Structure formats: C-alpha cells, structure tokens
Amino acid sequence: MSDMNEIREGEVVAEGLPEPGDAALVFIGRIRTPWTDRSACPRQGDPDGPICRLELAPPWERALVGLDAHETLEVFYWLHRSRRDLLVQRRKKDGLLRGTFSLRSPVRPNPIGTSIARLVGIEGSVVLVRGLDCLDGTPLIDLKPERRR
C-alpha cells in the first residue's frame, strides 16, 4: 500500500482550502478494531467480520438504553487520517479517474464513514460489533439503530 497522502497520476488537488475545523462535532468515544494501517482494512465491512468495540466516553452510557432491541446499528465515525482535499482520484482497482463525490473512498471534504454493523451485545458502556471497515482508534460520531425502509 502505497503513502496515504500519495497523489496518483491525473488526481486533482483543490487549491486555497482553509485549514480542517472543528465542525462542532462532539466525539462519542472510539472504535477499537484489529487495524491498524489502512492497507489490512477491508474495503467494506463484513458481517461475519471480527467483533469490534465502539468504546463510548462518559455519559454517554445512558444513551444505550433499548439499543439492544435491535440487530443492526449504522455506525458513523470520522475518518481522522483521510485526505480532504482531493477533487479528482484515480480509482485502486481499475484506474479510472473519478470525482471525489462518485466514489466512497475515504478521501473526502468532510470524512464521515458510515457502516451498517450487527450488534454482538453491549457490556457497560462498550457497544460490541460486527461489519466494521475503519482503523482503531477512530473517532465515533454517532450511532442509530438501522434504518428500516
């Protein structure tokens, strides 16, 4: 796996962004997973995937109650080692160069990663998971029973 910050060839950089803010958002806690560096990191999660820690901070403890009435959660975190300025990006697996908003790479203005996870259990505050794809030590965001269409 080549450096994160690695431009390919044909990639566009946007020019004369501000520095990366605080958007007011309020980290949760953090995920604890088995990767450690991006390229052992599944493309996509996996149900069947290993069991995986969202380790939420105080006070959030009491915001689980009834979360274990449900089978799947959408789990969102922020991507907190991504790129954020890349406009155009040369697609791994087959070349082609692409916008930033016709792909799910991680590379992205406001890096916010969504899972669709199946929840193993809840011991205190830890929320166990299955369907995970992001690096330990990831900020959480949020977490929300899936939605059902």
The other form holds:
Number of protein chains: 2
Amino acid sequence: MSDMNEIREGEVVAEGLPEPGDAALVFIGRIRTPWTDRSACPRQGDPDGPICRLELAPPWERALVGLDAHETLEVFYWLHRSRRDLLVQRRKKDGLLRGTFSLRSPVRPNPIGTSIARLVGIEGSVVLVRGLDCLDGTPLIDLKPERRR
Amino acid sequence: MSDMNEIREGEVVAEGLPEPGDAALVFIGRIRTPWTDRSACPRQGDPDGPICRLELAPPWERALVGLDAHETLEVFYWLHRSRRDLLVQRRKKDGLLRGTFSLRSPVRPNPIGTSIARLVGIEGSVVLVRGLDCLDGTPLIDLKPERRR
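With the form predicted alone in hand, show me what the form predicted together with a further copy of the same chain looks like.
Starting with the chain above, the whole complex follows.
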C-alpha cells in the first residue's frame, strides 16, 4: 500500500500529532480476500464479488449465534497500512484537493473501513461473505447486521 | 449507562480476554447532543431529530474542506461507557438470547457506533448535524460522506 501513503502535490500533513492512544481496539479476527496487493483491490465491494472469509479468533465464535438470520452485514476492519496524518488529500477521481473528512479514502486519522456484505454462510468460527474490498489479512474489528432504514 | 453494563440472565461473558491493544484510536473531537443519560437516547437517530454538534479538536478543522458538498454523513464514535466482553446478550425487543455480532447493541468487543446524519451546517471546527442517537460528550472518531449505493 506504499502508493497510498506517498504524499501528492498540495496534500497537507498534520504536524506534531500525538501518538494515538485515546482508546484501544482488539482485533477479533482476520479477513481473507483474493487481493494481496492494494492496486488489485476493488474500489468498492461488489455484492456479487468473490467469497471472502471472516476468520474469527477465540472466543468470538460464540458471538455469532443468530447471525444467520440476517442477509446483509456491516463489516468493520482496520486499514492497518494506511497513514493517519493527512488533513488534505488529492481526490483520486479528478485530482482535486479535498479535506480528509469529505472523502471516503482509507487515509484518515482512524483508518476504520466498513463494507456492506452479503452473508453466504457460517462454518464454525468462519463467516463467508461477498461484497468486501479489502486486502487479504486485514484485521477484523466488528460485524453486525446492516442498519435498518 | 450502568443499566447497559449489567449482566442479564443467560448472557455470556468471555473469560480471560487480553487487554485490548492491537491498534490505538485517536479521538478527533467530541459530540454534543441533548442526551445526558443513556435512557434518554433515542434507539436510532432520527433525520429530523435535534441538531447535534460535532466539535473537532485541532488540527482537524482543515480536514473539513469540501464536506459541505455532501448532504448526508456517516459519523463514527466511541461508545466509551460500553462493556466489551459479552459473547451472548439478551435482545432488548423480545428478551431472546443472541450472539453479540447478530445485534447492533453498543455492547461489543470494539464499541464503535455509527450514525447516518444529515449535514445542517459547518461553523469553523464545528459540524452541525441531525440524526444522532448518542450521549452528550461521546468521543468522535471519524466522519465521512455517506456510502454511495
């Protein structure tokens, strides 16, 4: 993901940021996807995309009870290779400079990614889904039924 | 939020969990809402609900550039008063026992809350929105334009 962490012309880095430490995350598992290189990842998950695996670590398997009643899940993961200090970024689609919070870029102070995924099946501590867009090996931090509107 | 952290009959606590520490969050600001008690919070944000304030800490104001082009935002916050060790919980609406990941309960290993909020305005480092459901003083961890479907 080095290409994502390079600074482009006009981008603004926050200076003198403290080390993050206001709250701590626990990785509850790992996500296995077909994409081992950032450039190969789709820009957004496709509900008809390949099956990906959410591999839960102990003791979280038990927290899956009842998940099979839901067709669509919201998956949260940690974009562990993203830089976190950009205030202004160059937007990919048109090269315009925009504030980090006006983009859905993975480069942000807390690089949490989310995807809406279709549940395909549950095998023990592994949840099979379609619709992800992240790198193979991405740390999993949460999953829940999709928001009702 | 003590009522939320009490164990109810049949609920299952994970034992011997390590202290979370796989990744660290930085709080980028605070959320001001009218709700100072958990029992007063709406169950889900209402797009016509009261105006709430996302108060950004320095240096993040600059990262708001371009946000005003969006009508609907996704707001991420840290549910700092939630317990994190429940595997099985009693669902509020019907009292049934369900795994944590099959619920949108704030009690989860990484208590990250999200809301879809309507942008009302931006005043310097403060973003005014409607549609939140969280307690006054909740730490803000991210905001971004709503996902396009």
